[in-house]
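Just one chain is shown here, as structure tokens, and it is the form predicted on its own.
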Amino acid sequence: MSTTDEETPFDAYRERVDRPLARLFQTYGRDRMGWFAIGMVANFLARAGALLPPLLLGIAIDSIFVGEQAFSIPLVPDAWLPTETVAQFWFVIAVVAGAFLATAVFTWIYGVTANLFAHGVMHTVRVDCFQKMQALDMAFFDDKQTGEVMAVLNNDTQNLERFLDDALMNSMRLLVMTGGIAAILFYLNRQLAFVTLVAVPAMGLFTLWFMRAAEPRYVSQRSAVGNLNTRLENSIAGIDLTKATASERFEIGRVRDASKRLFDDTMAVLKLSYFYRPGMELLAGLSFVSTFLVGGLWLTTGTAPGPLTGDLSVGDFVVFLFMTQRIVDPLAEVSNIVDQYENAKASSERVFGLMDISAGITDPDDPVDIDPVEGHIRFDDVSFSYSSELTDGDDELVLDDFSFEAEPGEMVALVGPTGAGKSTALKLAMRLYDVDGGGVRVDGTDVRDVRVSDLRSAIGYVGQDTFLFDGTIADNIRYGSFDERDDAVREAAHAAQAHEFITELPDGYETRVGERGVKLSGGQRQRIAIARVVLADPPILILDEATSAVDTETELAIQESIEELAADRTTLAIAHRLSTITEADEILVVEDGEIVERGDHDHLLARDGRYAALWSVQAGVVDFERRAEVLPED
């Protein structure tokens, strides 16, 4: 399965989702149906109360002011009503005032309960989406863009909240107002009611057309939002490179293109909405004009026009005019309801598309307990490629027939050109990915048979690209060992040669490092990462060029700490600086996903092969002819 330039990786999953809004209610609305029901009932009563004043006005005109009819209110026994004109007048005033008060109270109730329901669903959906992302494999994040993920967590959940809050409640308002108004009109004058409501079928057909035309435009708009979010996130994250290469104009152009796409897709939606809403208002206006024309002729001529028969009172005509005006707003609101419905449908498809992605890295049904971990690591004929649903599984092998063993307490180092597969091998040891063939074992147990959290808790990892969270230095050292005391944090910093520079900062260990640790140098960030591993004290260490971002003097200091830390635990290390792994128990030279040489430092030098050529290059003694013979082109 592949994606086009206009598609995002989420589209492949979104297309599989069936009845997303129904599923939204089933999954997230069921536990909150109490609030939803209270809101709907309160909304019904508020809208019903709003229909009373115009009805009572018509009755008052015919019974009190003109005196053409007896004072009577539908569904209210005449025995309950006053008989004197003045009393009837004050009765109408009291009921109208009560209706307005009830409308205000029930509107407040449904507003509170609707928001409790909608925002509660939004909160749970957002947390569940984030929890799902945390459970997904690294392969998911290889395929997905950060902006798309942020669009699901923010924009899509907000669209669902607006739908659950505004659209559903406005739908109830529409049903109550149109249903109630139609019932009152038919009760007062069936013939004129047909004239007033003649445009309703046309509105229904117009709405159906709008829904079908709008849906693909909303899908495209949601995709454009994710695309723009990704572009903005990447541009901000890479601001150093942008400025260093004077590429501001290029980045502005890319953001402009992404923003223009969102602008075009949004305008496509709005153009349709701006055509639909005035169209609905026009149809509703035609209903009012028809009512005024027919009713006015009826009253002024004293006879029913055309095929109509019977009489029409002034009061009933006034009620018709008021009710026709009242029906315009809810009918015109259909455009917003449909707008929010289509937006929510597209968003819920993306949300459940995410929720339906299966995680390949999961705990086995009956996990093996490996505690305590001794640290025996074995790779048996491992093969691996970064294939996924979006690459049709056609990726080339990154590792092939990859085998080695590390006994407890030993250090095994991997060296070789960039892209040879060294880092991939270490990721397989942590089970960030699963092997395609062969197996990775810890203490004789395949890592796929172990609880993932148990495996990763036994491994300390320091990579070449150190990530720090926005927070204090102490918080970042303590990350993963959240309950450790302050003195343990300081001891770990000492061991990582980080204590000195930390104490020189304005707030010491409470200094905030900024997003991604931008306030610290690369070497400082790397020492904090090493301190984090020292604090965790795992039985297995994985070092992926752990000293790559430090100067030579700092490297020597850190190397001493690493050697002390690695003395009684298994260590897998990648190093471009061969001087840092001369004491390794075994060195593996990796090229194109295969181990082409293995042995300790002295053995490999004596062999005078690829490792020896690499060593001579770094030692400054280079035989270029010999180097060309032995080393592959990088």
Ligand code: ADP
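Bear in mind the structure is a predicted one, so any value in this text is a computation, not a measurement. We call the rigid core the largest set of C-alpha positions that still match within 1.5 Å between the two forms. Positions refer to the first chain, counted from 1. First, how it differs from the form predicted together with adenosine-5'-diphosphate (ADP).
Once the cores line up, the CA of residue 463 ends up less than 2 angstroms apart between the two forms.
With the core superposed, residue 157 shows a C-alpha displacement below 2 Å between the two forms.
Once both forms are fitted on their core, the CA shift for residue 353 between the two forms remains under 2 Å.
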Given for the second form:
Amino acid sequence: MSTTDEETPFDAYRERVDRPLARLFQTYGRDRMGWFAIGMVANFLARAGALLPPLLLGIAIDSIFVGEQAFSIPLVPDAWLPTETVAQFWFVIAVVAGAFLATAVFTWIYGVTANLFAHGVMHTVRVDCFQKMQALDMAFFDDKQTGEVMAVLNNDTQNLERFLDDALMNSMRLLVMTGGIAAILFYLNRQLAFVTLVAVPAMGLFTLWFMRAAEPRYVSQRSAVGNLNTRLENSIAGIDLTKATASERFEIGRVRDASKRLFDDTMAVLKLSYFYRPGMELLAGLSFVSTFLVGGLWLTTGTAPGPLTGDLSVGDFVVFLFMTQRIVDPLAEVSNIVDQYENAKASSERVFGLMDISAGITDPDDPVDIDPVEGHIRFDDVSFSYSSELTDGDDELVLDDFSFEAEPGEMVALVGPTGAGKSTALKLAMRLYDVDGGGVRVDGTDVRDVRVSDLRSAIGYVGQDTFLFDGTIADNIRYGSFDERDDAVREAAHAAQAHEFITELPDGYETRVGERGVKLSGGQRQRIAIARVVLADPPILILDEATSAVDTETELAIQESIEELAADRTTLAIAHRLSTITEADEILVVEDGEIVERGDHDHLLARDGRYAALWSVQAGVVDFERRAEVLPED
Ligand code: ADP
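Since the one above is the form predicted on its own, can you give the form predicted together with adenosine-5'-diphosphate (ADP) too?
Now the complete complex, all chains and molecules, led by this one.
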């Protein structure tokens, strides 16, 4: 997760998102509105219930303990109330106990429903984002935005959950408590209510001041967190280099600096919040003291102090004092609510920014059915550059006027210097990217006219480096052909000359590999990849020969299994060791995105051009002068 100030192409989509929170509710909240509504009502009732006990205490003081007034409860008809003092007392006790019970029950209901709502939304958003990510073009991943996507899946969904749960609950509480308390106080004694509530606007202003002052500090703190994370990720990824160059101290120093910056920024935030909470308490205390003072004078002298008029009962006075204590907590949450709201807004912008990225490589509306694929491949005047909507600018052609044809069962090999465009050509055959000009055809149909999954399942790919998912060896061989049986997996491993080394592993086919399992060598991983393709049995094979050297014996084994694999399939192969492709039906020498020579091995040798030069170098017949003359600088 890197937090940089520079705009990523991802931002462009994000900025186009309109009213993100409304969209969040519409897209993900709709199906769960029931839970949301129940939660909100329960929350309202729980908070309202919490206001009842002090109110009833005031009434009990006035009509039962002091006995000055008739027993009466607002909004309740007097006919329903008991008339005897003892019965009235029991009635009050019962209602107060009931109010506590109701508050508890409604708080519980609220907790369950609000969490079902918030976590439900979070779960759906997470899965949807991942699904969307799987559909995105390779170009998106080329831009190395995987860190951003991880941040969306982890942090942003969490921010949304917090907002939907805590922030909404706290705003409801704020509304009920301030609204309810103000209503009760004004109902009981309008004049004293002014005295008590005069602190509320002051608390509001104080909160506003706090938020303004804290905002830049929060921003700085968040950037320090991002900075530290990037630093840590980078340092851990580069541990090999750090150790090899004995630069541990340097690395520790860098991490220490990043950590110190976070410490300083966090302290800056905390210093301010140390201030805020006591400030709010102080304002509430002020409200308590002034209410106590004015109300106390009123009661002791028996007349309204100063400009005030009318009567004050002891019960009302007690209710007032109680209520001043209840108003701080909800108000103190305002800054958190605003913070969570802002975070959630930014997070849903990021979520929908991801959702709105359009994938270019999609199924056509009316796909041509190419099953069963025979394996005829044709590139017609293909031109291609990596520029896309996401990587604006650079449109240098990586492939230009690129044409060739492979009949079913034939092998076409691509050779040439690094960066010539060989891998790119193979990626176009799999439609990992779309051509800019010309077309790639399989069995006579443009790859853009067939279903993407139909095309790709007709192609088997063995690349330079084989990724193994966390799981068993058998799972990895079965990847893509998930329904195959164990004996088919074993047969495939046999054909790939992998069976022997697999059975020597601690748990054989059930040995765990990948991130958290046994580490396999490059040659072993490659044989797993070959087994995977044998199992899938596709009519077309794409090979990107590994450049990294494996020992000669392994190389021979791999070569043998690849030859067997390629025997009856159309094969496009990138070769670095020319000895592996002498039997190819056609060899294309690629330079700078163009095919500069083509023909079979004997033909190309006879031509005595680029291929012949490459061959003589690899065969050990090195004629340096001639090599320098014929080969481009690489
Ligand atoms: P080869 O396989 O012959 O070594 P490639 O097809 O990998 O060559 O690369 C051809 C050119 O395209 C190179 O200049 C390379 O830098 C560029 N290139 C390769 N992959 C990408 C990518 N994902 N995004 C942008 N440029 C790329």
